[in-house]
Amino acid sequence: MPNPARTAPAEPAVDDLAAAPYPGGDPYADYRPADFAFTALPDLADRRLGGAVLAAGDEFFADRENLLKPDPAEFRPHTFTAKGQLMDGWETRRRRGRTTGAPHPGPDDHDWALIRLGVPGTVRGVLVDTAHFRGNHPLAVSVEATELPGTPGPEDLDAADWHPLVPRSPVRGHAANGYPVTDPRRVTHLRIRQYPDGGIARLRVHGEPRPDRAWLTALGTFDLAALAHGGTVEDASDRFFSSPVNLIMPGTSRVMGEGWETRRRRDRGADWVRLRLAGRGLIRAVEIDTANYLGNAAGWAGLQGRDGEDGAWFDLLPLTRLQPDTLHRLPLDRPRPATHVRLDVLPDGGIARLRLHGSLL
């Protein structure tokens, strides 16, 4: 009869899913990247737009709250706590078996964690990032979803209906485990499991938002083009040093790489973002913000606005001149019905947010 201690486990490690042992030197040198197209949209669990972890299983290792930092992940060699390695992610005990005779963990056994969205939306890809998780990474994830209406909390949603979005999918150590959703319906939070224990260290739910359109009636007069209210980045002209997208991030921006900020010019063009509002709307007061950039702040904005996906383009506020590291306050003197509204900057440079106020039509 074989010593059970030495049979194999119920769902072995695949090589490839494997990471080398931390080699010395900088920590993502031998991190694998991988490019997903759904990683241009917002990530809807963000800790700015309200992200949070409701609850864990596990977190015996390193804290749940770590999942949603919006920074990546750090790792400090030879940096020891009480319970070993101080880790910058999420990161649950060894699971073990439950007699002497079957001493490792069952096929179905998992740690799970409840994520509550910042912005409720359509997921379009989950993005579980395992920097720095080498022999501790999880050997699998998969990932359901909710919609409950409220703040439920964690004993609400152990009663929720809950449906996959992630099928149980293999995971990669030290690496972006990136997974596309086709799934079309809103959801507000998430429960990730992960089989059967581990380490996860950032994790990314990016989508299309979509709030509750009750909420922005009842405030009448809001920021049309907050990502948190339901509007989004549609293209822009240049992403080299930060994305577009922090432009309807909310709050202000504390440093310059907050904000959208373009490559150094040396055409007679100019650079710009489309965006999408969060419903058709009529603008009456815009603010930019160029706070943080002091030498390499816009010179000058303008906006244009387009009624419908095929309408023509109109003028919402003329070339306007920028100062930098100021909040700029324009009112509108002829508001218009859009749906869509592009900045136009020139010559190039950096804005921190722009803020479209108004109300739905």
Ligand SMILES: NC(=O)NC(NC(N)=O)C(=O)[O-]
The other form holds:
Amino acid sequence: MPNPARTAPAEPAVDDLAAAPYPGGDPYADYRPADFAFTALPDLADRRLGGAVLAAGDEFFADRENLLKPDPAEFRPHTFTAKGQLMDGWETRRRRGRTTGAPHPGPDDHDWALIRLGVPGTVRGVLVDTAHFRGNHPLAVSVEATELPGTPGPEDLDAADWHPLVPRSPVRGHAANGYPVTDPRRVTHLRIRQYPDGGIARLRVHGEPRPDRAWLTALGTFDLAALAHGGTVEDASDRFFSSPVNLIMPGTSRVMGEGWETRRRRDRGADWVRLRLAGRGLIRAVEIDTANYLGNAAGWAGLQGRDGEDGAWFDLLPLTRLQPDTLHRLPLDRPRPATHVRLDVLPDGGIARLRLHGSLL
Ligand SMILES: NC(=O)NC(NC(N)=O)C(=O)[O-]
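Okay, that was the form predicted alone. Show me the form predicted in complex with the ligand next.
And the full complex, kicking off with our chain again.
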């Protein structure tokens, strides 16, 4: 019987895909970030929107649920549970070949996980973050997608029709690995495969939300700006401290960092964010919440509306004085059809949530 260690090819040098062992100090010091335009779009798999990892073939070293945690992955060196080093991600056991003569995994051996998006939509890019997985990240990943009605379980997903979103692609360790997606189909669930095994810290699925239209019609009156209903942040003047997408996230903010906070303005200008509504609708009631902004709440806020991509902007809500750390409830007397809304903030500061209650036309 040949000794596989002797016949195996020499260890490849630490190349671009690999990551150096943890050198001590700040675990993110040698992390390799990525700058992909699609990351400006919301994460449709966000746990806070209802995203979940429904099942995984293996999760021996670290739980699949970690994949969708909103915060960056943490690393505590030399922290061992009964199974191994504590890892903040989804990590499977090492695969083995079948025989002494073939001890390595086969070329198609892989681990898999099934993801339910929090909001269905068109995926524009997938981010596979291998933060802190060095020497145990997968060699490659692939992602498939499907669209199913209702609330299917893992068994239903097994029998679903899957189409590829990301072909089998190389993965770098301790890095943000971005894969742009061009397939325009609406999807509700994903299947990620990692070849042959290993650990992934976080999975982000960036795209355009496309919720169930029949559900919105049944609701009647709902928040036309909410991400969960298909509202989107198209652009904003400032993303310095936090993302404007926070304005349209579910629930209330718990701390300052969970809202939209702009930097201190040193000119005479104003900050703004432009939203595309869930559809063409009539807004009747506005909520502007400055929760957790005490010394830095926006001073005044106003709303403009626009009907169609090329429509002219018109006043929806005149500039209104805001109080710190307060939910402002503002009925609109004369609703007008709108597809887009611009929130103007004077002179700068923080707003935690913007709710635009109304109905589709
Ligand atoms: N040092 C490790 O991380 N080893 C193993 N992983 C964990 N989590 O212990 C492995 O084999 O990948």
